[in-house]
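Form predicted on its own, single chain, as structure tokens, below.
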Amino acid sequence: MAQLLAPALPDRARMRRSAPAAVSAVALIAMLCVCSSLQPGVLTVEGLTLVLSATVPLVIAAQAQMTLMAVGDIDLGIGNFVGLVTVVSATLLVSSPLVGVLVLLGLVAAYAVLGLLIHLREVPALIATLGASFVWLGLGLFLLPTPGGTTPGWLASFGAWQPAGFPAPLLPILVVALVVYLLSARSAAGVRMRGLGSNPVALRRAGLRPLTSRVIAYATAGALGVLSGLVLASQTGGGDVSSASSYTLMTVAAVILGGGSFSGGNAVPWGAAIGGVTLGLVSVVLSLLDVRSDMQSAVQGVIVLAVLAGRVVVGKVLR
């Protein structure tokens, strides 16, 4: 176990590790400045609540994606999974609350089983999660063929909660990022997950089971996916299995923007949160700039590439 615990990073290495998140933070601040110049009310509590609310479920889903990327996997089904949770929230949680809760717990268990099968059968995570995405989509369409339904009162109340003097969306973003940070960076389970992503051989030599680490990672991702879906349902007031289809690639981009890597072994919860908020604010900036809807996707891609280029440049400078 000791060989999995990295020694204290020197100052330059620590700076190099945190540089991607810093670049994303600069981009986030720049977009907030642009928003405030176009609409001065953005920097008020009400304005920040409005522009940040849509980023909350994306940020939580990005934490789920980061958890799997830390073990070297990528989840191509997180978007449909979050959409399925909104459908369960708008149907079963309303008509049969106990059944709805059991179904949500079953979805978390299904994610853990998915991780188990990936490890035991040595199926590439990309293939397995892509196949699972069609399962989530099919279940969502079976429960709710067309968007609609209503969310439970307690969930709708959470979506409408507005504390005095504080932007409500910041609270779930900070709390979830803190919890994931404590799990990934300050717990034995987090060390094992990162060890699986960076050096599975050392993990085995330390007498630890890679299977357990992967199952824990997938169960954690499933729980975060359920939370993301509940938050999204609280904002939309209904269910739609396709409502989060864009999250699949956006969560990967958020993790990379925040300092994550495709090779595994690296978990930066605060960076993933900043990356998710940054991506969520892009559409707000483009709307305020009156960019045509058919051009917004292209402009979003350019902005993401610019931030990634900044990350590369800063990384080379700090080498």
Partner chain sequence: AGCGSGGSGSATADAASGTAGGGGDKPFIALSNGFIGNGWRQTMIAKFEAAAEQAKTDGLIGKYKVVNAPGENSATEQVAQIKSLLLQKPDALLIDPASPTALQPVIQQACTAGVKVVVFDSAIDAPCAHVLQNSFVDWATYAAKPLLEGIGGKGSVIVSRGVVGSQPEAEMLDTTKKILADYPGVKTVATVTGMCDGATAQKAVLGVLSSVPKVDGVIGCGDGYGVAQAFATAGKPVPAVDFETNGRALSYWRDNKIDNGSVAVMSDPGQSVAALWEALDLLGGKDVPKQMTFPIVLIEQKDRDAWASVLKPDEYAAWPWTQELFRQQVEAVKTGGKPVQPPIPSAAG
Given for the second form:
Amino acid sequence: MAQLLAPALPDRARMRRSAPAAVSAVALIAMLCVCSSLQPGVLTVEGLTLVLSATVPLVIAAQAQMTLMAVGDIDLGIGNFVGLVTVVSATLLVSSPLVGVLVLLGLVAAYAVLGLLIHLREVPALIATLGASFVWLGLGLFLLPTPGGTTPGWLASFGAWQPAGFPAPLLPILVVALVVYLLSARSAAGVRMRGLGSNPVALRRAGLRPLTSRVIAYATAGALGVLSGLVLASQTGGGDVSSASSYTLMTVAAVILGGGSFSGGNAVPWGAAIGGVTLGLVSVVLSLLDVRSDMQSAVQGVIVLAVLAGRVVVGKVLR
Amino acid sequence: MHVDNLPAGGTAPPETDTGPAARPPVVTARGVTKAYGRTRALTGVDLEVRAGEVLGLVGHNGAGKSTLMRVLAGMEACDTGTVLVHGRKASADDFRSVRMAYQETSLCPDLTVAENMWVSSRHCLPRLRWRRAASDAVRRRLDEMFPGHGVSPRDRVEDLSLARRQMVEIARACLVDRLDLLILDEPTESLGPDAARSLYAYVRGLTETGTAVLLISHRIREVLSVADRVAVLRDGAVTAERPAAGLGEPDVLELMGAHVAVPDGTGTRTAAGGAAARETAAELRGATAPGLREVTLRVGKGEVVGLAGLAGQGQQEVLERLWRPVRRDTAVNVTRAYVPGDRQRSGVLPLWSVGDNLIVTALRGIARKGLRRPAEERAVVGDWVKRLAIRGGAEAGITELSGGNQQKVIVARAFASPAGLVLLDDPFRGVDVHTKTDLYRLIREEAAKGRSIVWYSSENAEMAHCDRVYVFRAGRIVAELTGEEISEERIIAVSFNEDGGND
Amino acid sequence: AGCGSGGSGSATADAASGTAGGGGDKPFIALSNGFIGNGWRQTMIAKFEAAAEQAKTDGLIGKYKVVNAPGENSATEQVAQIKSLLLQKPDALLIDPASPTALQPVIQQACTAGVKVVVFDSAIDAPCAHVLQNSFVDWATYAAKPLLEGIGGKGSVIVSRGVVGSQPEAEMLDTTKKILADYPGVKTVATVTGMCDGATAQKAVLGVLSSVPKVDGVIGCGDGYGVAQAFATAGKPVPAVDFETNGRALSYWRDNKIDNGSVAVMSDPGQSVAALWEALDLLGGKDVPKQMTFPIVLIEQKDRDAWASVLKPDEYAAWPWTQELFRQQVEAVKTGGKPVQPPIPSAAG
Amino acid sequence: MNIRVTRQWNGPWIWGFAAAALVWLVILAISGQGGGQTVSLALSLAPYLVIVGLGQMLVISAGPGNIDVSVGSVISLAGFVSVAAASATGSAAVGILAGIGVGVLVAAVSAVAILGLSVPPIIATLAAGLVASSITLSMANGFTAVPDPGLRSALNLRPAGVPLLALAIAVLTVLVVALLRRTVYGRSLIAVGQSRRAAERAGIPVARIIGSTYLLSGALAGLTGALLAAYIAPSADLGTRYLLDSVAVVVIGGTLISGGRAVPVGVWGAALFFILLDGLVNLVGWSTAAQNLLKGGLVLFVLFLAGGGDRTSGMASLFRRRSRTATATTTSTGDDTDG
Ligand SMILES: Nc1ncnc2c1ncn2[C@@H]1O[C@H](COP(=O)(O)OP(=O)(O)OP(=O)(O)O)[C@@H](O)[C@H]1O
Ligand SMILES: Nc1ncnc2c1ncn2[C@@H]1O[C@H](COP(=O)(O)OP(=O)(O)OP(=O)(O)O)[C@@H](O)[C@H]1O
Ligand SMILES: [Mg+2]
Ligand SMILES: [Mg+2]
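Having seen the form predicted on its own, can you show the form predicted together with the partner chain?
Let us now look at the entire complex, which starts with that chain.
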């Protein structure tokens, strides 16, 4: 039926799929325009560096979330996990670098084990990661009950790195998105992960173990979470387990803004990057706009809804 | 059974049964049994597939065909018995040359065609640059099998039409470095006649190179025209194996154990002329939507209206329109109820008992001020369980029932409500003959009480139970048949009467 | 200047700041606040805005801007906001940090950009910033001593700790323990985590009340109102507690006649105003010590009614720092003299 | 597969009560006194968590993907609104109603976004919660009203050691059970939770059911806020802690997380467990770190021990929206469970 009526379907479908990210990108550009009209300095290298640097850890965490959403899961623990990583990097990584590195690797492994258990026990990822988030928080508080510590020098100097003529934060955003793109969209492992989110039965029939796919996805998410935590620590210069608690829902919003969905099967690394930067920029715009501080979160919520509404409209047009 | 794509006996296989019989067996099943919980899907199967032959496998729904195929393809282990590949007890590697195209396509909808190829055929693709290799291979294979297929390796499967997906699924199965046995599980269910023809041409080409092909289909004529031998599976065991030559459709049906209930429609059916005089229960006036073009139809009170034609020509869109009317072109004057055909996804509420499932639609009508009245509900449930002889009774969990009995519950759900218009969306897929006969009777009885029924069926023979039938093609109504005009042949003739079809 | 008039100007302050374009060479003061979710922080902001508005009228500053990080006490948000504040090139940046360490790099960045940075309400390891804070040792001392005297130096007490593990909490617990050691007649029957927050302390104390004998006092950190509620729920008489310094707690204390040695003690939300004066003095080239300790707010029973009559329920007692008082206090810090005791604001303003 | 699930979750509410009893025994062993009073005090704190948990339970029962992450902000906002309304009118009842009303309003924003804009619930309620917390902050600024003393003392009433509030909320719980079992709405909700498609085909007004479920959850969160503000005091972070806890008590309480089965009684067990656990941690003097580790560890332990296996295979289905395309009715993604 479909092929009788709409021979040009694939192109349209492709457009429909990239529409959400495009809408977010439009919102992003609009915000940058607003910023630069209010504060001409924004569009300079220093301005972009200042504005973008805070979004880098969020964008990386959003890639982690995206990886899990690609297999059809969701991670409600990523915020506390990133916080825990900052704590580790401000404590163990300084006092005994080797132990610190091992602990960070252990955290990645813990994510893999979490994915393993979720798969084997057939429990909803939503709840398992929620439970895990308490654990990450507890571990973080255990290591560093209140914010403090100092990050190792190399990490701090990475945070302070400012190449001439190029906004430094753009580099990690692009590099991570590229790596995640290569992994999730171009590699065989990515096919396995998206296949799991798409149709686990097909994987099983083809002799690919869904378990492996899920574990790969969780390990990747864990690694990205660690990276996000390290970048965050490099910016804050210390550890704070609750410093990223807002990331949990923000990353989900970023992936949705970038065109991802809860149904799995889709990897949108570039979309997640755009969504993350968009969300991160909201608070910058708000503070430039002199929005009353108590109204800022409302405006943030309304912007998220507006972008999603724009997406619905574009989706209708493209149908 | 669907419309047959091929004329019966038109191209009989050239070889006689002496040829393939002499060849060595590729896969042999001996005393294979398989149970899922209490369901005994296979009860002791002995079957041999020989190199270079096409073996047709037929059997009623739930006979165990798909299960047997999964066992033969090494997808699942059997409980007892053995499966031999080339006469040896098979290891995982041996099964690599046994490939299967699944009844419900086992592609990942979010992946591209090429990526799906990697999933199923990664062993014969290079480790690096596999994307390019997979694209080339699938394009070549599709060109061979379905000339003019219109599939690009970069398309996502979810964007493809059903027919193209089926093509990809079949091509996927053939994409392997060494193919000993190709299993096709109802491959032509959503293919057009041209595609089916080129598929079978390819299949014959394959057998010439020594590959065995196992073909499952409910389209008996098709099987007879392609296969060298036909095996009949009944209740989990092979009950007959015959050479295809000389076998006729009625013979096969008899072997399958179906007493073909020839509908005696004329008796129950209302006079055709009466239709116009009836009060209108619902109508579409020039409805146009994705999949629908300028459809105008009308349903009278107490009338059974059939929607016929090849699968996916707009019938379900009509049901959708009547279920969720759009004010500008649809008028529905009575309350509605819906019987979905896809009971797994749109029918059963899996955590509930039979009674709960049955009453959920009628609940609203029975309740007073939003509060349920359990006694009345129980009475209604008891009534229907008895009337349709639902095995297990009202208290049984719905998922413990066999498919046919589940379907009875879903049908009863709709008829237990006071709805004046009941929409049937191909509801009798996977239902056995006895149940079907009961349900046909129910439909006529309820129509006689003044309910209107709109009935889409992929099985044209069922249309004989209707007062009036609209035949669909590419989203349009191409014919309206009434009374004596309604017959399977007539419907098929009308459905195919333009050429072109779904590629 | 900023007292008595209350927080009436707060709602419009941000909008007003945007329009004050004529400042020219007069300084632009920005305040970044890491968290706005409790009454103390809100009072702190309200006091600052009132004082800054007044300073603008008086021509001391050109314009000012307050940015509160939304959401929970989130250092990341604050870092982002400080960065966007820096784009606007303020002359001085006042910071009430969400975290004592997380801001270090961005503060360094601000100093490099030539901005005077004053961090208040919390210590921070940023060598280039000036720090203005209250003494936690004082806080713990005032929280324990009068209370223990009030119960006659004997009986059993519960210790409600603050944010366990934090530097201030460690300091405070240390002091509390030392003081308790001076009272051998006092037995500590339980130690709970109240997080210096009435609601948390209420639940925490309620959780242990059934498992401990009669309690004479609860040594806490500004969580007495919640603790008192917990005792009320359990149907027990309210012991001596350390109240919050807000209107609600003081009225409760007054109205329920809890005259048993309870005190109200907390840090001073007026620090934001003091920080404003410090920033102005720094910009004016005056010599101000890098680290300064300002007096804490202690309300004993004798001052209670005076304070209670001027505070709204969610408003916290703040010292009304004026430029004069501030400079006196700076002198006191420099010379190591007795800290200045600002007057209790009167209802008339 | 279904059979297994049914059996495993047959007595799911036991877990919470068992864990609560265990913690209670430990407390008793440590302190050696006041066992009865411990329960009594836990019962005076648990109801608040139970109310918001019941709302969350209804939402989660509405099927995959449904969750209300705005409850925390709603509680805080409703706290202020109810205290303001109560002190303006002098009537505690008006205050409570105002709290409920504001909860419904915030939920209405979520419901419109979910149903009208097809925004995923987790995002829609997040956005609505952000809006609510903004209003909270602007109300908190210079807020002068004080909670109604009458209501406060009513909340503290404990005739014969049984908190009046606990009794009232027990009645509310019974009402929710009745709502689920005995009303058309309740049955429809459970049907929608099991299979949205099937429910829609069975003639259930799915959108209306889902919308009203969010409104109910908002109302219950609003009620929690109103009571909590009277019991403690209105503050901008009054509800923060309740978001994660509300989801956690629903899970530990045995409600099927993939929808279609709600266990209101289980929420009580889990809430008591959480309250007693807090008490134990404070009694022993453990830090919040240990508290969180224990909570998380137990959630994971219960989860992995009980296992899941929701009726559609794999996690992917938890959020899968079945209707991908208009042709979804005729396509299938290879679910080979039945012939
Ligand atoms: N994975 C499974 N779990 C439980 N029962 C199963 C499973 N697969 C098949 N069955 C049962 O085994 C029996 C045989 O099913 P099978 O799919 O092999 O039938 P079929 O002959 O292919 O039917 P159809 O013609 O409808 O495709 C049925 O009763 C079915 O319910
Ligand atoms: N999951 C299950 N758990 C327990 N019993 C089951 C289950 N599935 C099927 N059964 C039982 O096994 C029997 C056979 O079921 P099956 O689905 O194979 O029937 P069927 O041959 O397809 O019948 P129908 O033609 O009515 O669909 C049924 O009577 C049913 O009670
Ligand atoms: Mg089959
Ligand atoms: Mg069956």
